[in-house]
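A single chain, nothing else alongside it, follows as structure tokens in the form predicted alone.
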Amino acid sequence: MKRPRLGFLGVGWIGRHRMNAILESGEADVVAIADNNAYVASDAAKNAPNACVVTSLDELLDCDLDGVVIATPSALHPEQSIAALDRGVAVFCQKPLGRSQLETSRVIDAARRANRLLGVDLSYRFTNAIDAMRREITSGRVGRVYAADLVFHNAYGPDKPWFYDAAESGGGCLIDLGIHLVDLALWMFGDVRAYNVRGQLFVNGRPFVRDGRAVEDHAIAHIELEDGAVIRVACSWNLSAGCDAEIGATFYGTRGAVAMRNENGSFYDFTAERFEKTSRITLASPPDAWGGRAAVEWTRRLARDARFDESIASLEEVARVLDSIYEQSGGQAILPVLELSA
């Protein structure tokens, strides 16, 4: 197979780890580097001394490239995403896609005319400990599954003045930690669509009225899928969780349960478990190396077909359910949508 040749858009922390652990595995050549700072482009092309360092995504888009790899600002990823697909280019974008589900949309309809491979960063799914108790899932063992509690409970708030910013970031800790669980939810009961969903936003204690530019810290959902089963999800930025973090998803089945938690209050370290009434059994336990890996998969099944993968689409309904969450804390419902190419 042919090594694909990428480029990387947005070289910070984020960015840069995602281009590592590409090169670390061997599966793709990185050629082309962009980012708005120069220090931190020629810093990271120090990992990939034969990846030329430009200044745009036009110039990336110029070096021949099979594929490229977005870690800007949320409100960018549309644009970006679209430019890309439509000089040909695949495209791995971190999350969100869109700051709506019109914008997600948008771009999965790019990728769809383009017949070219559109992946997200929605890492979690890539966990040791996800993994094992979706084959719990699918293999039946826990019989018939009909609820969920998710939670990510986040300490600290993030460090870039953007995501505090709904215009740029789309929202606050729902767009940002959210994302993850409605997504791991929807995909664990098999992208059943919702067909009701209740959200509570907060903001410093308070109910959160959307206003196009302030950003929520807390969120809380109640969301009914049309096979019936229920979902319950909760996020936060600055929480008093007593630790760095709170990460957590349950599923409950008709004959059993699994559960995945973190330990110690770290963002990286997970145990899978499956409950059967008292007992319990582990599924998954650290250490786990998952941060890269949603980028490398993406990277290897570029390698092998770089044509468009409908199951992208699942993301709509992700993003469908983001907004109704939004849209019930009043104000401004809609954000301004950039004007992203035909």
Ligand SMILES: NC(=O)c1ccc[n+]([C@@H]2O[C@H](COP(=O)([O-])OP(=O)(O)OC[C@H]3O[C@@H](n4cnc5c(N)ncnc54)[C@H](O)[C@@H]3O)[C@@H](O)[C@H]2O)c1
Given for the second form:
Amino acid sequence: MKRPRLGFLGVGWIGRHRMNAILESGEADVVAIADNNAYVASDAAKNAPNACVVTSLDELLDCDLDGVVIATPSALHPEQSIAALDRGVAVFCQKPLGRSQLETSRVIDAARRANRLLGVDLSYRFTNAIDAMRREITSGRVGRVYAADLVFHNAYGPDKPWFYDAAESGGGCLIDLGIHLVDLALWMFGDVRAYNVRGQLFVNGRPFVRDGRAVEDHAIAHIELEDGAVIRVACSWNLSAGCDAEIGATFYGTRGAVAMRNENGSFYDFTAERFEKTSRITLASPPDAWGGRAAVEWTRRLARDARFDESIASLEEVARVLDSIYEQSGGQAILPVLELSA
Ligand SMILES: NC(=O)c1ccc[n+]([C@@H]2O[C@H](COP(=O)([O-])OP(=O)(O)OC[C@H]3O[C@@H](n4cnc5c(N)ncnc54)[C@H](O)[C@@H]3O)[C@@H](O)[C@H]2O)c1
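Go ahead and give the structure of the form predicted together with the named molecule, now that the form predicted alone is out.
Expanding to the full complex; the earlier chain stays at the top.
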């Protein structure tokens, strides 16, 4: 076991949160911090007194790092991740890893080539609620799962301008929130491939047409999997949701169902249950400090083994599904139907 030496690139809202979570875990040394905004970097460094503050990724990578945690605006993720991996440094990157499947695959290829661990902050996988539901599904208690409904409606939108520029963010609510839903769904179904995707995007209540700059604020998608299962996904920003947020995921099986819901509109508190006809039992309930768990787990894994883990390649399929939904909004070709095995 090696105690990892970590650098942090981008310590705005989420970067700072994840850095503090790793510091609190005591699993790594935070040795360097870089952010375009000097004030943001030095303010974050107050919590990491042994870290030096530098001004660029190159300087960060000169600090003899084992890993870099990237939380910059989304368009920067692929280039910055690949630069770190090419220098032999493991990466934990915020979602989305790329704005498209092509960008996502390029980063994964770089990690495979460098044989370095690559993690992405798909943080909802690490909630107690999803963990309990996944155990129910894999134990076979709910039978064969064949349908799922997932929603993430946010009564607010992001408060930083770059989120509203597709060149910088890759898109709107779909790549911001829907990525979590599509990832969770495919992961819970055991990384089965999607073979047919239909999606509709809206902006201000009208059909959204991509122009490379504007972004969607509501997305609805219907995803059929190779094994015949169907996933329905809906997400939005600035929706009249009747509360701060509506977040939920239900997976229906032949002998029961599992579901998670946020409590009282909370972004952080979730309850998970198993349903059998009209009865329900609680699987998980708040409190659950899950926000930094993916980052801390990546740090622990890095300490044990810094080599590439092939399981990250499942994100290429998530990106392919998102690409397909975006392509449909642009009037372009939809996801090509895969060759189904006999
Ligand atoms: N995993 C999750 O659930 C989750 C939640 C929120 C945000 N995110 C993702 O985290 C990323 C950051 O989001 P945020 O809300 O923290 O944004 P933010 O704007 O608060 O933070 C981004 C930071 O990056 C800095 N920065 C910009 N360009 C840089 C560069 N070239 N080098 C170094 N620093 C640079 C900015 O100064 C800023 O401090 C986004 O990709 C977002 O999608 C993920």
